[in-house]
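Okay, so here's just one chain, in structure tokens, the form predicted on its own.
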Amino acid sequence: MGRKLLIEHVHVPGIETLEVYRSKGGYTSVEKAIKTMSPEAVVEEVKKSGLRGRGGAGFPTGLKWSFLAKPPGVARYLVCNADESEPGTFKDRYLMEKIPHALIEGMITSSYALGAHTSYIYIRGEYFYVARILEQAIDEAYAAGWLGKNILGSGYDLDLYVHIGAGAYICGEETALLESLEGKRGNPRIKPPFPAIAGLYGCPTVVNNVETIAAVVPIVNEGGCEYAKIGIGKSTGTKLISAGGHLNKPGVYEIEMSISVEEFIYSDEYCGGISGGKKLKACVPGGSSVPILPADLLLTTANGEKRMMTYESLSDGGFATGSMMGSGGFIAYNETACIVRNTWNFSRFYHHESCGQCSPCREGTGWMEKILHRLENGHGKMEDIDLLWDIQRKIEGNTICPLGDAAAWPVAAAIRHFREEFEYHVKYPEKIKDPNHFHKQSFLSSKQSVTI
């Protein structure tokens, strides 16, 4: 069994309450940080830990914190990104719903380290009931003196607020989130300036994901060097994975980043194999925005090594043969899944969620959805496949925020690894309308993969 640093006590009755959470060692990181450490020392421990952002980008957290500008007399802010709108991802919701004080403790400790006296948890509108759980826990923390004025008699003050978003995927991008938090339309900002220089209300701001902030608690409690001993290389610590799709045991798992993808899928400790006794066909390892991988490239790298559940191993070989850890939204597909239909479904989502600010994304996502719909419904042409490739290529890297990339990568990877399946939709338009026939077709081998 791997170590559990975040959800070890998730099944303890009453763990959502302050009393039970404290009985399991809760808020000791706040005590240690405020009573025995300087803010700079806390930042240094996070640097030593090697903790990387758990929201998708994987940027070193301590390094990000060190970029925070500190002009005298200017407020600083910590904003928790709890928008979690990435299809296939639900681990932050699980953490907030089951152990809300873990996030609140992380917010206090992190805010102290950053010199922030007002902090926010920006939560997606669909998580309304989770917001109420957080607000109740925050009320408990205020009543017990963990929030408010003069925390633990240290002279440090902190106010923490929950802000409910309006249901826009784009607000998962940090600058769009800040725009929304300020009461504006959630359009991403052009960077630079980065939030660390001019973020919320034009002041220095750090935006971190729920899991990232919660991970600060065990880092401060155990020390950054101890945390760094878990995992492999630059993939340190534990990672929450949202496992879904055709798995025997879907759910949220906390893994040490030293296990293989094969172990995660097939071991009884985790997902327990592919449901229905069927074969694994493909997987999206990090949420809908990362490239899909066929089974053989998912389990082994291009060099024939076991693919590990780490940032480096999942991306090994670049997008030609690899993918990304992303937000940890692990979606497995068995041999009956239609990759064209799946890609169309993702494209519908990204077209709907594009803010429309950049023309490549605004127009390109719509065209990709239309073409994929045509292919999926038996009206496609062979040239549509190359047209899709051309459109995604003109979106990637040409937008203000990464939503354009997120829309382009799934299309590119699906064509790269499953082009034969796209061609089948063109050649046999009547057969694809009969799922019983289509599901007998085998598109399991990445040897069909092509690079365009």
Given for the second form:
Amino acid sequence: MGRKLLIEHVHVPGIETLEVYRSKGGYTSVEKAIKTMSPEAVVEEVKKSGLRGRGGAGFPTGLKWSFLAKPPGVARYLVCNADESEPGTFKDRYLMEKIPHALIEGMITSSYALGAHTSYIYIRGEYFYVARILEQAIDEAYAAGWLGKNILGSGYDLDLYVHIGAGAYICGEETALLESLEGKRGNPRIKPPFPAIAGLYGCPTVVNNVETIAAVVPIVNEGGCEYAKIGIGKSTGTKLISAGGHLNKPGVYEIEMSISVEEFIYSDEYCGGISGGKKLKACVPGGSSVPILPADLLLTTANGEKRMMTYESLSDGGFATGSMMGSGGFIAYNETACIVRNTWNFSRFYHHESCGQCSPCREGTGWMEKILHRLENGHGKMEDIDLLWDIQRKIEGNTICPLGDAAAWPVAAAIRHFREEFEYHVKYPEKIKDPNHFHKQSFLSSKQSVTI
Amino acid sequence: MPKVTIDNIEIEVPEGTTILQAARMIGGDVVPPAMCYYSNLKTSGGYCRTCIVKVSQASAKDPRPMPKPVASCRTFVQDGMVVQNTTSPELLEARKGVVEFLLINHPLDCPICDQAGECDLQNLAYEHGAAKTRYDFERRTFEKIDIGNKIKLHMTRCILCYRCVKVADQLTDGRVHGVMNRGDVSEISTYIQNAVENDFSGNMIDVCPVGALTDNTFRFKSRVWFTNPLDAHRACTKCTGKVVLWTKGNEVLRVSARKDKYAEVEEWICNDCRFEHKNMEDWNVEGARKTAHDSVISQNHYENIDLQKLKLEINRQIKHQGGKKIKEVYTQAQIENKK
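Other form of same protein, the form predicted in complex with its partner chain, not the form predicted on its own:
Shown next: the complete complex, the earlier chain at its head.
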């Protein structure tokens, strides 16, 4: 059994209340940090832990914190990004819904470390009921003196607010999130300046994912070095993975970042194998925007090494033969899945969620969706495949925010690894017009994985 | 003062200059096209992505290249920065992609569009676009909207440059003009079709790079290249009163602000001058408006060429661009001769 640091007590009845949470050792990190540590020491522990951002980019959290500008007399803010909207990712919701105090405790400790006296949790609009749970927990924390003025008699004040978004994926991008929090249209800002210099209301701001902030709690409790002992290389600690798709036991799992992908999919401790007694066809290991991988490349890298559930191993081989850890939205597909349909589905999402601010993403996402729709429904042409490749190439890297890249990568990877399946859709439109086209007879590629 | 190299030309610029401004200081072919940036409007730029450039060296201190192309209008110059615009084939390819994206949902109704002839998108497509479109789906369309009785908004043509939004934000008070919806269905709109009641709202028409915002008093009156543009002024209490009259015979068809060579308004004019003074008697005419000789508006408008100026221009082009444009027309000997 792997160690669980975040969701160990998730099945304890009443863990969502302060009383039960406290009885399980809750809020000790706040006590330890405020009573015995300086803010700089907390940042130092986080640096030592090697914790990397859990929202998708995997940027070292301690380093991000140390970039925060500290001009005298200017407020600093900590904003928790709970706008978890990546298709395939649902780990933050699980954490906030089951153990809301874990996030609040992390927020207090992190705010103390950063010197923020006002902090926000920006939660997506669809998580309305989760916001209620969080607000209730925050009320409890205020009543018990963990929030508000003069916490634990230390003279440190902190106010924590929950802000509910209005249902836009783009507001998960940190600068769009800040715009939205300020009450404006959620358009990403042009960087630089980065939020660490000029963020919320023009003040230095740190934006962190829910899981990142919750992970600060065990880091402060046990020490950064202890935390860094878990995992391999630069992938330290535990990671929440939201496993979905054709799996026997889909759900949220906390893994030590030292297990192999094979173990994660097939062992009974985790996903318990592929559902329906079928074979694994492909997998998106980190949420919809990361490249899809065919089964053989998922389990072993191009060099023949075993692929591990770590940041480095999942991205081994670059985008040609690798993928990314992303936000940990692990989507598995068995043989009945149609990759073209799946890519179209993702494209439709990015088309719908593009903010429309910059032209490559605004126009390109819609164009890709229309072509994929045509291909999937048996009206495609052979040139469409090359056209799609060209469109994604012209979106990637040319946009203001990473949404353009996120829309381009899945399309690129699908064509890179499953081009034969796209061609099949063009060659046999009659077979494709059955909406369940690969259910009765799965698609067999002439090579196990096609890589161009 | 930071030094920046753009397409192998070095220039020293004041602190806080953007790459685009530095390129404009050099002039000529190194200037990236800009569809949404407007030097007179704060926070404009960064949206259209046509002005992207490759930064192959970020600064003298940090000589690493920037990982992605950057919007030159919103990126500040750092000392020792090396920028590639026309010298980078992959960048030109990326820009071609941006132009294609801008055009896929544009109706291309230039034959009936009042902006034709003075349209930034037309110029951009002419220079950087492809001859044929690869987009074979239905283009998006919108209903026309009246913003007050003087301004017509035809969203179908819009490229969402946000310039008019910035005008409404920065020139007029009580903003009721902004962007609604998102993605490729986002649209410029006044909230519940409010009129923008302000003396300077007409400047939205001038900043629009395409024919999305047009002057209701001029719509379908004449093609711009059949008009005779005149510089004129009047004593106005609200603005400087310096305008361009677009005339036909003795009739004033349109009044607009004066624009510089990057099609940017030099001085904002008020709605009074723009819409209410359509008589020649209202204006002191200064003379013919100079139009760029490669503009369609200049056709049939003959003028005396200052040979001295021509020579200076040729010398400048030879110096900065290795005579790229000139060599196409003249041989080296002829250039020497002209000197």
